[in-house]
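In the form predicted on its own, a lone chain appears below as structure tokens.
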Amino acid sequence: MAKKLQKAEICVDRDIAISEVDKRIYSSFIEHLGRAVYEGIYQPGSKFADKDGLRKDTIKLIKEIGVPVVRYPGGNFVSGFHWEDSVGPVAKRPHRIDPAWNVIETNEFGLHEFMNWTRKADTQPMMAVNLGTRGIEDAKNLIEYCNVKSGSYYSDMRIKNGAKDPFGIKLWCLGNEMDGPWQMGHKTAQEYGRTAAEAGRIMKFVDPDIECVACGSSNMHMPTFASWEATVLQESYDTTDYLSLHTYYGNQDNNTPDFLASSVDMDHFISAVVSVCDYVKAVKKSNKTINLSFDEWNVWYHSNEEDKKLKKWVQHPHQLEDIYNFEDALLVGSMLITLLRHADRVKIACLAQLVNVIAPIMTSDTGAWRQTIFYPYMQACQFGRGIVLNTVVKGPAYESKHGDAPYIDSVVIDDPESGSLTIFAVNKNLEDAYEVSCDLRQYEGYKVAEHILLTNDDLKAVNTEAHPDQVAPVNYNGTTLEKGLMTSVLPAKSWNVIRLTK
């Protein structure tokens, strides 16, 4: 029980908006890594598999989230990937070593299988090209294979391989984390910037309607951070539509307040990259604005020690299988709020990843279940549509290694289409509840539709196949709206979704 009731205020004005939400901010990621593909979304012979070997139970959970876009096939994997290995008769596809993750890739699941899966999962592809060990010509060949109707070498190869109609992939990653020394084909900013510029340019020759994402820094703490972004954009500004950001957080020190303050670091990261993008825009005297694709973000640390014990050159091992606890769900909620508060510039974001590998969904041979982080991700995707209002929270903060961190993280979204108002809020205080007020007299005629609450007495509580609902949301009678004044009680350590409707 809370020791005492603290006070905070959420301030919004329906006429002071940040931006409309781009639904692609709720995207995800499937890499050829661990059991993300094999045993995750694809498992021929499983009692859950359809005629194409695709797991229907994971598709059902992905549809429950409503994932709009899925990035594929990597990730570090893509920097050594020969896309031609993944098309044509499965029996003739070569088995290759994958030095990124020290495993064997069979290529049994490939490009056509992925596109078939996206259709069944009601999602769209975000395709990455190999600019590590390969380059410009292969990028041109791949987009020809995917997007040209017919009459050319690679488009006719696609037709021969069973896809008469073009895949029509419109969102492309120009490589992955090319600033990282761990990356196959790692490059300097100058080398990568020139490669990305020419790859994007020739790909847009083939299909002028595509959008290209250039690689930003792998995280804010890279030694080349900021100078990398500036150099890459100076070289590739004309062909780049989005610049990528990646970051992961962990609680290795078991310091929950510091861990939950990681969203402050994420906020600083986004603001810093926006500043660099706008600097290059000014240098180039351009009217074009580069927006952001935060195409890898999550909590990742639980599996690190186990992964050190894995044998090399095996097929789809149990790799990067973080078992998420309740405090992880709180941080994921705050990270989603942070992305939404930057919706004017963050247009794409991918929770990494989707199934089994640092994922909201886990599988076994006997079922699939929702991890703790599933719920804030699903609820944001379902209810976080519309216009993000400039949300100011007046309340106390606490000191953390990332600087002052507010106890209450919140963002308000107005959806004129559905006539709903959604408030996402995290209370990071581990002991005290907060009574939060909000003046909503501008929303005359609205009423409280529901208050969904995710909380748990045990910060380390997890969901397992045997006990899948240890951490699960409940309906909560914690919000009132009287004469335009909303008052809501947010329990200690809680994720809250408050929905108001006309």
Second form
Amino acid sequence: MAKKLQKAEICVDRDIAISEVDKRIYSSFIEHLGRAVYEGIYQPGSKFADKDGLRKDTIKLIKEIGVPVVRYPGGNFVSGFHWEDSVGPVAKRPHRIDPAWNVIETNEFGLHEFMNWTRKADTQPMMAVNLGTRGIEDAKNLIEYCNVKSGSYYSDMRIKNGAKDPFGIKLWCLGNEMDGPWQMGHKTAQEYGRTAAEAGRIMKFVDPDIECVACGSSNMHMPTFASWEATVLQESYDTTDYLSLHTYYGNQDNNTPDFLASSVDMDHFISAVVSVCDYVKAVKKSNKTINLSFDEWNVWYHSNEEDKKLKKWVQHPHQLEDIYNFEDALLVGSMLITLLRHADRVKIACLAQLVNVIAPIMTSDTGAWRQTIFYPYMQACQFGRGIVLNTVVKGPAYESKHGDAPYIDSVVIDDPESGSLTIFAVNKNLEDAYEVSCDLRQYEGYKVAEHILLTNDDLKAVNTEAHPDQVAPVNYNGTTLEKGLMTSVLPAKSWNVIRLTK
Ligand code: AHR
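I've shown you the form predicted on its own. Could you give me the structure of the form predicted together with alpha-L-arabinofuranose (AHR)?
Next comes the full complex, this chain leading.
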């Protein structure tokens, strides 16, 4: 088929904004699962470890991204977690089974080690409490341990364990995926809503400055979706600040156009949850708006078959180690654009996860490297700061299993403070390039600073330890700006970061 240069137009008005970006939209997640913690961020004895056993090479890559917040310690793991097991002298910490992932948790790395790691990685914690096998008493004790200065049983225990100052953790997840039958301590929406309300209430008695995230649905296709959200919020509206969303996509059918259209599904999911939040707001005649925490999102499917072969009750096996290819990076770029387009309501989002487990960063005993998805995530985090403009893309769409999907997916972010304008764009057309125009006459004096391009002839190309740069961004001479009209050529199947500065 002859390759054509297709046309599209991006329309923005600098006075028509969606919202300022909350930088926590670029957060991530470390679960006690597989080699995320052990061998990922913590490996005493490794030539990459510092004196605390923390891997310096992964910290360096995490700082390269600039991850603002890291959710911890789960995930499914948290629903059976006894946090007390993970503090105090390491030699006395019990080894426990983790029935969520059928492994043994040694507790060698625990709460204090995580807090020490967050400081070194220049990030902030988002801590989850166990509302599965435990409940509000445990949530109260944990926040006392973390956030009360001194003079009480658990705060003094923290001090005895070496942390004189409180951890001051501000962001708390009230359990994890409690709607899922796979979850330890799975609950009905009514049961969970009551528990979340009381956990949040007692936690805010202890520290009124915290923010609480209640569990929404594990994905939009759960049988209880929407009624779960409505019931949970009916019960916990006053103490909840954010409602969580989770979703993972895969290309099991090897249908790339359908796979790349998954961001349309994500978009519908966000809009639907916003509607439910606002429905409950109206029912309650409340002035308070519940915002969203999309605290698990990614591509996850490559490792599913391999993981079925795992033996039970071993320590930190290779688990959920998806090796991401180029098309995965395109979808991750598109999912980031989707989150940004909902920046008025999505205030927190966590790419799940960060190291080794469905992650942008991989490690071995001999090094650490960037997976394909590292790049759109890092670039969005670095350049996607400022005010999201209402971005309308005029151009063709294709039919997909998720509905009509525009070939060009884009969002424009204006940062008046630094005098920069950033355009993220994915071209999902696998054959044709697009010439995209954008009227930027309102941005007088701006110049094209760079156009960074991620593309590859092979949709299935991957980065490995031996070949870490098979898929890597390049500087591209694809954008011009003349008399206020920007014209960009977006190659077929590409992720683009176009930056203009004053
Ligand atoms: O991120 C992997 C798992 O996916 C998490 O533990 C769980 O919350 C979700 O189902």
